[in-house]
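Only one chain is shown below, in structure tokens, and it's the form predicted alone.
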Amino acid sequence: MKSIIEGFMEEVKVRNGHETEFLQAVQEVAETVIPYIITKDIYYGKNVLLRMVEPERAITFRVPWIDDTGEIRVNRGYRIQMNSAIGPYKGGLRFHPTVNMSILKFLAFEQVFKNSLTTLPMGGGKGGADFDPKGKSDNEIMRFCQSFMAELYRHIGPNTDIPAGDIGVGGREIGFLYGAYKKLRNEFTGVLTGKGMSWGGSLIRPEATGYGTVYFAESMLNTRDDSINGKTVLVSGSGNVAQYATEKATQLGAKVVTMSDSSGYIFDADGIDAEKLDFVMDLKNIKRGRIKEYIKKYPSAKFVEGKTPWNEKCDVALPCATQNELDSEDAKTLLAHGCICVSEGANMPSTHQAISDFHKAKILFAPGKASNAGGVATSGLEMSQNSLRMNWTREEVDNKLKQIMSDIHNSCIQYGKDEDGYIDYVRGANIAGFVKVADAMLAQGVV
């Protein structure tokens, strides 16, 4: 079984040998899906999976824009269409400095297998540019996106490939991304996801991701007969997914200890509770803040610069910042101070070896693909509502997002189970998300 895999990965690093996230990504996959292809005659021997890695299609644009002071700048736009067997093409766009195929092919990929764990008829895709909104006024941010979808239309429509917000790229950045498609198509439809209110959005769309994460680590420990309430959580980043995920985990009683950004973390041992949760919100949102400042209007909290918060004690782990971001140092660290749930808000924050580590511990661990798919899935019931042109209410949306966590659950459970009983959910995510996909790629011919 390894000199298979190892021969399939050496296959797809003949083309991607650079673009070392997209190969983790695959890597990860490849390791628990060419196991079951084995044992399954209708896909062995189909080179399934060496279809799904290759994206159908990758578009790589020019984006010209002009600064506050005149000077023409260009960055790199980029959509990765990777695979549309049940469905338009679905996933985020993310604008930051560090935005590059590499990145994007295997935010791609994992987006293929979330948004089929979902059950809704969505593809997989990704795009953004590296364009870095930070420091950048509300106009220069305007031109950017303009700019950037007087490429993009092109390649866009609500039943062909229908972007959403990422990292960088939040209710402003669509806000003007779909006035400039609506300029240029002539047209009003739901071909972003993340609108706002007023103009088509969906209720609980903002919150999806981290109500999603937390939901499922709920549902994880559950199956030990225990649950968030009472527990001392810590969490990563201080974005959307992040506030979201603090947010839900103290309405389920838990207490969040820790939220951060690329300067460092903050540390605040009476818990961050809702009232300073909002003042997270209004730094980061609206005055476009470091979290350092948290400690300023909350001194008894401590601020550790340049560090990610795994060196904490907690009961479960939520890092809801970027790919790679816990590494099997901080595995080491987090088991040996008592944790016992680690649920990915973010794509792929833990690294092969940290995930070796808490399997080896036998802790409960949700991959991103599975613990993360709230966000697309509430995308999705955004895409339902335009079509419908009505709006659900937020109970509605908020009751339709925790069926669909306890589905993906559920299925994690059917393919992850081992025979002593422990789940690996990396394993259950994966296979799952595979063989939809594949069933419908197989039903469809080669092409």
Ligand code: NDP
Contents of the next structure:
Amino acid sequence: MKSIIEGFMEEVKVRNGHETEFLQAVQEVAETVIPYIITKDIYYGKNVLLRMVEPERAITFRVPWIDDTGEIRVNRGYRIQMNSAIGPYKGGLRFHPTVNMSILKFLAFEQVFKNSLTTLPMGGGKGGADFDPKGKSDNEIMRFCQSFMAELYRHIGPNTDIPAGDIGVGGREIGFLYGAYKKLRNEFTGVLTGKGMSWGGSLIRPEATGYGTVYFAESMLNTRDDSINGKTVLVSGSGNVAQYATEKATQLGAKVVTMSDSSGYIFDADGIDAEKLDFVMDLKNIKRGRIKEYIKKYPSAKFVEGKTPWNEKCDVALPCATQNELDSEDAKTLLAHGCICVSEGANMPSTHQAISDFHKAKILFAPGKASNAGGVATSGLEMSQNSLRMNWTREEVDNKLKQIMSDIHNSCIQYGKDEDGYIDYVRGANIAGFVKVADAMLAQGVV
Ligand code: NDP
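Since we've got the form predicted alone here, give me the form predicted together with this ligand too.
All chains and molecules follow, beginning with the one already shown.
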């Protein structure tokens, strides 16, 4: 088995040798899905996984824009249309200086499995630009988004490809992108998700990724007759996912003691309650400030510069910032401090070795493609509401989100339960996601 997986990875490396994040994501899937494929005649010998690692289409383009001083700047834009076997491409746009082909291909590949797990008819894609929104004025952001969409609009559409937000792309950016698309196409469609409430957005969409991550943690804890109530929780990040993971964990009775950004983390032993979270939301979403300003407002908290939160004691960890932010050393520290559950809000925040450490210790571990799927699932619900030209209530959307997270949890159990009863959520999510896409690809022929 090992040599078959190694042979497959060698073939993938020939074409993508320098794309380390993409190879990391493929390796994780290959290790769990290839042993399954080998036992199933319908998949064996059809090179389905080999077809899935090659994007159906990868577009790169120039994004020129003019900054506030009148200087002409140039960034690189991307859209990876990875797989459309079960529906139109769907996945976020990331604006961050680290964006490159490897990062977006890993995200697009993960997205294919994640979207399949949601049970909704969505293929996988991802895009973005190596543009840094930090420190830019609203006008600069608008000009950048308009230039980005001046090319992207040719490649997307409500039945072709429906982008959403990701790191650096929130409500403000979606608004500017949507305005530009509408002007170029002269039509009002559901082509982007994460829209504002008065122009086609869905209630609960901003909350969905963070809420879903906590719902998933709760489902995992329930399998051990436990719950998040009363638990001490570490959250990393302070953006969209981190904010709403903190909110839901607190609502369910947990104490969240950390949040972070790329400059360091804050630790508040008393817990980040609803009032303190309001302060963080205003700081990050409106004032666009840094997390360390938290300690000016709440001096009993501490700020630890340049570090991630994983050295602090906790029962539950929710990594909600970025890829590879939790390595093997962090995993060992978390385990030594008694952590029993890790639910990933971000995409691939734990390294391959860290995941292996969690598995060896048999703690509850959920990969982002399962635990953070609530965001894209609710984007799918936004698309349904746009097609119906209706708005569902907050309760309706939240109940559908809870149901979808519970269904994903059950799919992971179906394909991930070991003989000793331990649930390998990585294997469960990868196989469950694979089966639906593979079946559709086989039915549609070699295309
Ligand atoms: P935001 O841009 O709202 O927030 C990102 C947060 O992560 C910020 O606090 C940011 O800090 C921090 N961060 C980003 N890069 C780094 C880095 N290299 N090192 C340390 N901290 C970093 O993004 P989201 O909350 O939307 O996304 C967070 C994660 O969740 C990503 O992995 C994303 O792919 C994933 N995700 C998001 C979904 C969504 O619906 N938004 C859906 C599913 C997954 P700083 O401000 O300093 O950069």
